[in-house]
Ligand code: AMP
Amino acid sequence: MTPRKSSVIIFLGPPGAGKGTQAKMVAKKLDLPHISTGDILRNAINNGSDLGKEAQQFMDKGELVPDNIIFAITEERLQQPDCTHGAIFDGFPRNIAQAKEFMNLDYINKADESFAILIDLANDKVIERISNRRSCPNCNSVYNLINKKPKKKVDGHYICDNCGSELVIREDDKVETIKNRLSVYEKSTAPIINFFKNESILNTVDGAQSVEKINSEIMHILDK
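Requested model, single chain only, the form predicted on its own:
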């Protein structure tokens, strides 16, 4: 029997492009762990690890967690048994410095294959998609008025299908905030696209398509 290849898959793209959705779908299909820095930071903090305590100090002050702590926590996560055959990274690395350090990790160099998948979406589509999100403050369900509309509306307000709470627009989903997030993305994250292109691992998928079509194209890329 041929040994299973180890694969590193990195998802890139602007906020609202669907990176998290696709990362979860691919993780399930390929039986690989879906790693996001937000999740591993929260886990390190909840577990009370030394690295988690260090990260907490920065987060409590509203500061970004330094790269050296992010990488230490990431390497710690990659040593777990479920990462033996690879891992899927969602929203990380976020800038050129991180991308260079990421590609120098022993774990990445030992992988049989690496893919950077850019889910490309125009700014106006990003704004339209995110600004139509509605969230439940009680059970954390997320809706979208374009393609996942809640069933009920009371006195002009949308109501959660699951728990009946009034839905809200999160601060992150307001138009001005989205524009700021796009500005940050274009300055720091977008240059990574050229970096991975030069590494010859970049693949681009049109993010304006349906979730199913995007996933089909991604699986085709990974099956080559």
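Positions refer to the first chain, counted from 1. We call the rigid core whatever largest set of C-alpha positions still superposes within 1.5 Å between the two forms. Quick caveat: nothing in here was measured; it's all calculated off a predicted structure. What changes on going to the form predicted in complex with the named molecule:
Gly91: CA moves less than 2 Å between the two forms after rigid-core fitting.
Once both forms are fitted on their rigid core, the CA atom of Ala122 lies less than 2 Å apart between the two forms. Cys136 is among the residues whose C-alpha shifts by 2 Å or more between the two forms once the rigid core is aligned.
Follow the form predicted on its own with the form predicted in complex with the named molecule, if you could.
Nothing else is written out below except the one chain.
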């Protein structure tokens, strides 16, 4: 039997483009772990850890959490056994400094193949999508009142299909914060698109398409 290849897949794109949805779908299809730095940080906040408390001050304003915190949580996550055959990164790296350090990690250099997938979406669509987003504070499931509506509403509150918790609007999904996240994206994160282009691993898909169409384009890029 030929040994299994290890694959690194990085999702890029503005907030609300569908990175999380696609990263989870691809993770399931390829049996790879989905590493969302945003989810790890939100879990740390829910657990009341010191790291969570430090990160929350930045997250609530839509600012980036300092790189040293991000690398500490990511390197710890990559040591877990489910990362042996690669991983799917959602929301990391998020600026040029992180991208450079990321490409120098042994873990990345040892991978058999690497893909950066940009899910592109215009700003007006980003705002429309995020303002309709509802999230589960318990299991991190994400819904959208336009195209992925939760099935149940009790006393005016939407309920998570997956675990039954009451859904919330994330603090950083409120309209004012979204605008700040978009400007942080343009200033700090968008430059890494060129960085990955220069590494010759960049692929772009149009995020305005249906979830299924985007997924089939991604699977084609990955040749799976």
